[in-house]
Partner chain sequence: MKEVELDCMGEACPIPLVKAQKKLETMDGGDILLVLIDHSCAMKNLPEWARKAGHNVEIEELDDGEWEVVIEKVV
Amino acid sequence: MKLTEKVSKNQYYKIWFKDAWPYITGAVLLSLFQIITFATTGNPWGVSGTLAYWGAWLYELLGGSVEKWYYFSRAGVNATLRNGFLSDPGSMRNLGLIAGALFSVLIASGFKFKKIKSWKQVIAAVCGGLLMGYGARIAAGCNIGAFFSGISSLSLSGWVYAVFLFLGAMVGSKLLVKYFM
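Since we only have the sequence so far, can you give its structure as a single chain, in the form predicted alone?
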């Protein structure tokens, strides 16, 4: 019997890596990571703000300057830009999320390339990504920073975000079915 067959038949491999974890386990782990993030960085967990830094660093790498842009001219934001990619805790968390997601899908043997069924799917994905990115920036956070971190820090804005997230998901799913399916 090959090693891969042995591993895949192991009951612990199946429990830890193959089967979906219960929602309560995910909730507890997310809460613990939020506490650790807040304790070590002094800021709640966020994702999309860091992506704005990545865009700024890339723009500066290509010869541009963002120091006069309103978002990047504030004291704390400007310091983060000067300190660089490797000194930014948000960048390390985002890289960890990407690497962890890739590791998880690989260890569960779930990685595969799918054939594009139609160009409508590509258009829907691009439009959805652009709208989500734009919405995350005007809401001053994504579903992690504005919703999850907002609610966990007892902010009213997190609950307002939750209501509009739900409404947006309802409208978006109706539009998706009507125009792209």
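Return one more block: the form predicted in complex with its partner chain, after the form predicted alone shown previously.
All you get below is the one chain by itself.
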């Protein structure tokens, strides 16, 4: 493994792959890909809408039916639902995101599988996940779809979302320090 040793000492490897980039670099590049996404597909980036489809597909695997629900009966949503997981671009983007992050940590030689440490973490993950999933559906999106893409799209809803997101984060911080630390 002489080659990897050589690579890990290379200064450009260090700057581009090993060390963390400045937040500003992240902001500029994320914006760039957000703009590319919008210019190419006509829609900005979204993450959590896809997770609702994942829920529906799993529910159908277990024998349930979402066909009569208002949410999934809308034309566009229903079409995506019927076309299935492997034909859904949003699902590929979400999986792609996981793969991109995995590549990023491995190439920096920083991957470690982190086990759940305590029951506190289990409760935090379960409650946090449920709150986010439910909240994102009724508020029409997550930090990406409703907040980042909403504000980028010059929608007042993005700013309203931001205000209540911030209030929620304050309450969440209090809960975190009190119960989950």
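In this text, rigid core is short for the largest set of C-alphas that superpose within 1.5 Å between two forms. Positions refer to the first chain, counted from 1. All figures in this text were calculated on a predicted structure; none of them were measured in a lab.
Taking the rigid core as fixed, one finds a CA shift for residue 131 smaller than 2 Å between these two forms.
Core-superposed comparison between these two forms: the C-alpha position of residue 47 differs by less than 2 Å. Core-aligned CA deviation for residue 116 between these two forms: 2 Å or greater.
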